[in-house]
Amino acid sequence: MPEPIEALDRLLDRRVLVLTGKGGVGKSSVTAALAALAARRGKRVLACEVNANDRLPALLGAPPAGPSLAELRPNLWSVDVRPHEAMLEYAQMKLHLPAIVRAVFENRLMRYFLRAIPSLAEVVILGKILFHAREREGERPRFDLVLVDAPATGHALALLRVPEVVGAAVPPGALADDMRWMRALLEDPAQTAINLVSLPEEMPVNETFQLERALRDVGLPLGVCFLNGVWPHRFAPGELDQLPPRPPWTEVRAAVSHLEARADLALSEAGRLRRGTDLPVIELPYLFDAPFGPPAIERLSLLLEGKLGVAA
């Protein structure tokens, strides 16, 4: 199995990196930290989130980006991909009649009808993201790296399978052509990697195993697994026993014992994850930052870069 930092270096050479996992595992935090790292290395980075109310700009200390591309800092842009705006943009690109398209799509009845078409929202969301991955400025790509803070496990898998499912169902034409190039980009391991984010807890680790199997079954290229929120051990064995057996030390000992139990659980689940996956596992520590914001993201970014070390 590759060493984590080597795997991370190779990972950043891809054009598209998707991050997904069980809800609440910290996908947005890891996405923001990777975006900051890649931008610091001189890559032109677009960080995409899906209908997520601008979490990424907030984590990076920038104003909301909304559904239009916004520059957050040098080399780093963000966009919140929302179904209605993405659908409108797709229609304008295909029909080249902005005024008519906007009049149709702003009609309330038409908007209701469009929302009822199966997979249409996923088609335009994924299409917008992958369009930016292919977008060019002159002789070079507009973005060197497109990061996708994808929805949680089940929704992410459905989103990533849209080119295959829709492509097999529609007749030849413009939509079928779009599904073909989108599928080719997603399935190319030289350009794309789907990365899993987990926590050192039983349910997130179990869901990581299930998601990895599902992604392998549909032939999507996998990258690494980020094990987020790993609790550290603060005391050596026997150190707590040296505390005086009287208040307030008894309360301190109880509290610290609880934290050490969490660290024991994290160690156990990290080991189970490593034994159960073929992916390189990159551990990130639990950061006791309140509120969790830009300083914590910068620390995670530096950890990923290896300046402060990455757990093996």
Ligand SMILES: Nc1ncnc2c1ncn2[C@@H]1O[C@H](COP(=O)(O)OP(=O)(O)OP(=O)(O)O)[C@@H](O)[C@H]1O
The other form holds:
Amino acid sequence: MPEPIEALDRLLDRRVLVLTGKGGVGKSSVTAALAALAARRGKRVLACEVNANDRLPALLGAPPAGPSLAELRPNLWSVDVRPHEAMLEYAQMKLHLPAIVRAVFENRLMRYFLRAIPSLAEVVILGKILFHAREREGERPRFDLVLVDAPATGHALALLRVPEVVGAAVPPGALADDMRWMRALLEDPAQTAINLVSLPEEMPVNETFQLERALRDVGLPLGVCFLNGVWPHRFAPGELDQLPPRPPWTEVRAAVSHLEARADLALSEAGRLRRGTDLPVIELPYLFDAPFGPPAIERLSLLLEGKLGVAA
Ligand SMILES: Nc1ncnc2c1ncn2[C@@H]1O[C@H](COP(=O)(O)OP(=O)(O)OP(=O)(O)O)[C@@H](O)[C@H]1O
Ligand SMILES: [Mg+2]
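Beyond the form predicted alone, can we have the form predicted in complex with the named molecule?
Below is the whole assembly, all chains and molecules, this chain first.
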């Protein structure tokens, strides 16, 4: 399958891009790289993370954003959406009585009950994110693109299904209305794409297949699959055999063979992923940066940009 150039171009035209996948596959890294890319191309971008302690600003080389929107660099804002603060914001927006809302929400017993109500945290988290996706500044949208560094697989599915599940359970009224517009926005393929992040390893690839199926089953629009951390082959076949058959070269050969085996695995798992998914697969290499920080994110972002077609 050729590199999905149009797929990535089209992706950036959406209003909401969600990234999810197994824990530790690189969701935050790819979100940060995409955010940097879109901002560089002139889009006003909001990168949201969910209760993740400001991982995105750190990856982008900026101070923590916290639960309020912070501008990390020109065109790029970030926010760590935390349930308690999001709940307070939602209540204030609906009730227009900030002092009373604060008094109720700051009450310890009330906080306990709020935590105990199923889905309430998800409702306000998703509500805040999608509110910003629809927010307007005068004639135009406040943000062109809202990126969501979503939680890992199961939690992300629960979060994304909230409008459907809660919408079906609540009586007509303000909450039901909110669930309706949130669902319409999330399920509209012209505005939203749910993207999977994976690694070229057995378990992440299996989980990607399961997640793709689950998302399809609930009717959420899919975008692309980012295959992150693809190990490169460093040597041509037979090249290592030219090392002298004596120490220390025997040890060097054993160590390098181990790395080449990892690259073999990456190649075969990448093939398995491409055969098993209907989504365009966008590969990103494993970067040997230690520590893995803002310079690595900039490189990932430039690599993604290289996969775009004609500049917008
Ligand atoms: N392309 C890459 N090359 C090398 N290392 C990478 C790459 N992408 C991510 N990493 C490293 O992998 C680890 C996990 O990355 P990241 O935090 O982006 O994953 P995540 O899916 O957001 O994790 P979590 O599920 O914990 O939120 C990090 O330590 C990061 O440094
Ligand atoms: Mg993360």
